[in-house]
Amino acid sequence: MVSSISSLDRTDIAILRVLQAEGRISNVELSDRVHLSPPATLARVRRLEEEGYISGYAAMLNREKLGHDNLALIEIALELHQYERITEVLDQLVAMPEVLECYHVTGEYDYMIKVSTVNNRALDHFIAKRLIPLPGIARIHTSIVLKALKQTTELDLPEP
């Protein structure tokens, strides 16, 4: 189902704004914030989930506390131009647990991945033993993140 923000009313947007900032909020507290009854709020949340506006809920983990001190952005250029082969490579790439995000991009490279490893040695191993051996990789460019200045999953939604 294709949806757009124009099909949402002020209350739907208010619900989304609260949930993206506080995913663990109780339905009762959410209903107080958006000025609806708890059953009406729950019905709206379920509809927003069913229509795909809410794609899931997750805890945001502190990767450094969990020993993942290395974050890298890796650009990948493919030498392949056959759909089946590209799909095969991408399936392998996105299945790697080190890969947190993968984007098809414009420019000099075809894809950009965000990779988390415990240290530089683990990153080197990932690149040398897992990434480079993938068939059809023409070249890669790696940038190590020194400091994250902003990390958010919150979208800039209009004021309700």
Contents of the next structure:
There are 2 protein chains.
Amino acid sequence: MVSSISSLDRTDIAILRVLQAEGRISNVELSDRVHLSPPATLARVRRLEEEGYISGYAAMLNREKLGHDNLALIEIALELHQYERITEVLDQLVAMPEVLECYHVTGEYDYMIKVSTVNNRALDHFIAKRLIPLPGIARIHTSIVLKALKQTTELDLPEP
Amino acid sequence: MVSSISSLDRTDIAILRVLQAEGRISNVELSDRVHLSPPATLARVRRLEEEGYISGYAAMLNREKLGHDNLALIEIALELHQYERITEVLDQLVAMPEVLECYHVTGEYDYMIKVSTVNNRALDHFIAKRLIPLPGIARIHTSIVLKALKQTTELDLPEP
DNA sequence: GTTGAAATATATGACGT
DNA sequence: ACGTCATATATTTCAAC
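For the form predicted together with another copy of the chain instead of the form predicted on its own, what are the coordinates?
Starting with the chain above, the whole complex follows.
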């Protein structure tokens, strides 16, 4: 996709900055922050949603309080197969609820996934019973997260 | 932190599941989804927020449409120093807006960061002018994300 | 926990600029 | 494209059960 940021003005960027940090802020409060009337602010938010700049809203949960004590980053190397076989495997992989992120990456391995589970035992089960059995998995390398120092979805938005 | 999930019932989990996917859903709609009255639902949401199960709400933005064409996963090995020096470096690292995530990990490297920039040139600038100059950086290894196949913050919440 | 009612705040639409 | 005003909805609080 080509960047469409040039069609956004300073106020749009200001709105996105606020909503990234406070997704449930009221429209009145948001309009105050960006120095615009509530209707004008709401119209911009709707436009940003409809045009896909905002893909959705999410409650950010506390993983540890919710029993997810284990986070792992797993690199995956695939055997060379025909394209359709690979996309099949990837479809299965991204459908797994333990897999929060999946990236095709450069380097020694082909894919990197972020996996959140309740504990080491559940991670072991995920790797042994769900990941390894996928066809075409050549090699994996697991890094356990000992501590998360920063976790944000807030992008550093450029000025228009 | 020890898990506190045992103090949550089926309805709390249902609320969290909905809010993870639709963070800006109205209380009335949410109450309908979890088969509870609006006042009871709102009281639960407030409790989940106050007790820290919900850490906040965020608008999820479309990185590419907003000009962020480059995502990289960078492994970092630190030189062995006294603890205070390391925390200083980490404080600087997590304060950088390009760094979306930072994890202390097991393995050959010590830390893994996820970095979002507008393009390769900005990533190069980040690495050369901001990351490498930090004191105590022994070695880094960069993986460029060629494609993001899945990116979610939705945890697979266990049944109570 | 529910229901229902009332006060407040918010979102939405019409209109004028 | 924005602001103001008016209306429609939603939210919040309270009371009674």
